[in-house]
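This document opens with one chain alone, in structure tokens, the form predicted on its own.
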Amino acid sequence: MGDSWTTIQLQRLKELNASQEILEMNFTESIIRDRMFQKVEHQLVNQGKTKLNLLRLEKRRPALLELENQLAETLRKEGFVQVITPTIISKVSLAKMTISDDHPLFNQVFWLDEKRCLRPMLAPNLYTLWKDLNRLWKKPIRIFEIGTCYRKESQGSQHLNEFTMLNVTELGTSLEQRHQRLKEMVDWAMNAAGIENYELITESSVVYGDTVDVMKDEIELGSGAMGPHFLDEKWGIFEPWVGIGFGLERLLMIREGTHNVQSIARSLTYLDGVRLNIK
């Protein structure tokens, strides 16, 4: 069978965002697999300094801020509008979203006090502007809201306490056109973060019940879900709707090719998915 990597050699690949044919490599020898092991480390070094080079001399920005970029422009162009939504929420507006003290999401929520927390989801606020936009413009009414997201979640190379989101909505779709709707707001958002070969699951959801997931390789991309629904009576809502979020950092992650969500994310380990401990 041969030597495969230790395991802090095996880490140290996953850091410098090794290929999957690289993290699998096997060896007849141990002393053959060392001296690959600071072969590759070193390519992959030198990669690293290449791309921050690329960010300070020419891009200047990180690749996520450019993805969120790419979204707004392509949903702007078809008509939403985009909005900013504070990042700090009440209580009363998770229990709306029947998120109580004993719903499975309550223990992951960061609670400021015994009254507001930081927003585990865009959904309460985007609620709360369709109520108010619903007197003031013709429908169908079409925003988006791209935004950080907090959640005590289960640390591993797909989850992050601190994420963005993008969730795009249209209040007043037709009845017969909400299937079309949410799968043309998906292929606007996958073309926009240039993924291909996706597919759309429904599955079921603790919040929205029957939801429609986008999947590539596994993985949850986005997850869609269409009113009238049982949520919106506690909000004022009566027309049917559609909505879909997506994880920038997932999509990015899948883009990129990353092993690891957090190399690509907010860091100060990692710039632009270049792991910074490098000389």
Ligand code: ATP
Given for the second form:
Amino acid sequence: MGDSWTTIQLQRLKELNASQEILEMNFTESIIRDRMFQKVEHQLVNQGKTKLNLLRLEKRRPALLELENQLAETLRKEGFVQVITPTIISKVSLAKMTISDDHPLFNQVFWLDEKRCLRPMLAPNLYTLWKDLNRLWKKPIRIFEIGTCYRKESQGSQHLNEFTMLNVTELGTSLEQRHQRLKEMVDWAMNAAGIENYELITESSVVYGDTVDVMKDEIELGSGAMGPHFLDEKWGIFEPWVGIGFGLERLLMIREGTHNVQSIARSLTYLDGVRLNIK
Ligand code: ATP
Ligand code: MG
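With the form predicted on its own in hand, show me what the form predicted together with adenosine-5'-triphosphate (ATP) looks like.
Time for the whole complex; same chain goes first.
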């Protein structure tokens, strides 16, 4: 075993999105390592510049927005209506999700004042729309939203304070078809995102009903649920339903093989995955 990269070198290589193979390199002498570092850094900076040029001249929008569009297009083709709802929600609607003082998510909520906060999830707004659309439209009601959600997180490579959630829902699914429908929703999202070989983990709970997590490489990409659910009556909903939420930055992280969600998220230090402190 020889020397590996210094902590500072390793940090820089990760910023520049070096491959795992590069990160795991070993060297017999530190002088060889340092020379290799210069060479690799130079190459990665050039790759970043090429990617930025491509963005400027051809793509014209970052992968996160591209993915948002691909997902939305797929779901609209499947008959789902895209909706857009407020990012500022009321304390009352959070409480209807039973997110009150003793809930784990409660401490993660960004409060604006005593009555309002930034939404940590899309579900309260979608429940609200369901109730009206249920009166106005024939079932099944198929709606989805893609939008920013906010949670106080102690960072880490998979968590952002503001991330992009996709929530697909269908109200009025027949009881027997719920699992199949959820599976279809997962397949549509994964196809649109270009992700293969994901795993579905189903758990049954008396209180929450069945939940389905979508996993890949031990990372949670999405979480689904179905009704009848104990929350439904608070929202005036009495029909069976299915719904699932995905984090778009996590989908991208898995597809692009980046080291963290920060590099492809809303950012001022990265643009479309490229660290901007390069020359
Ligand atoms: P985790 O256990 O990984 O913190 P969660 O179970 O709290 O996630 P959900 O409430 O199930 O998250 O949200 C649905 C999806 O939104 C998650 O599967 C994940 O892809 C994404 N997500 C949740 N929190 C974050 C975050 N802070 N940053 C980025 N993506 C997130
Ligand atoms: Mg989850």
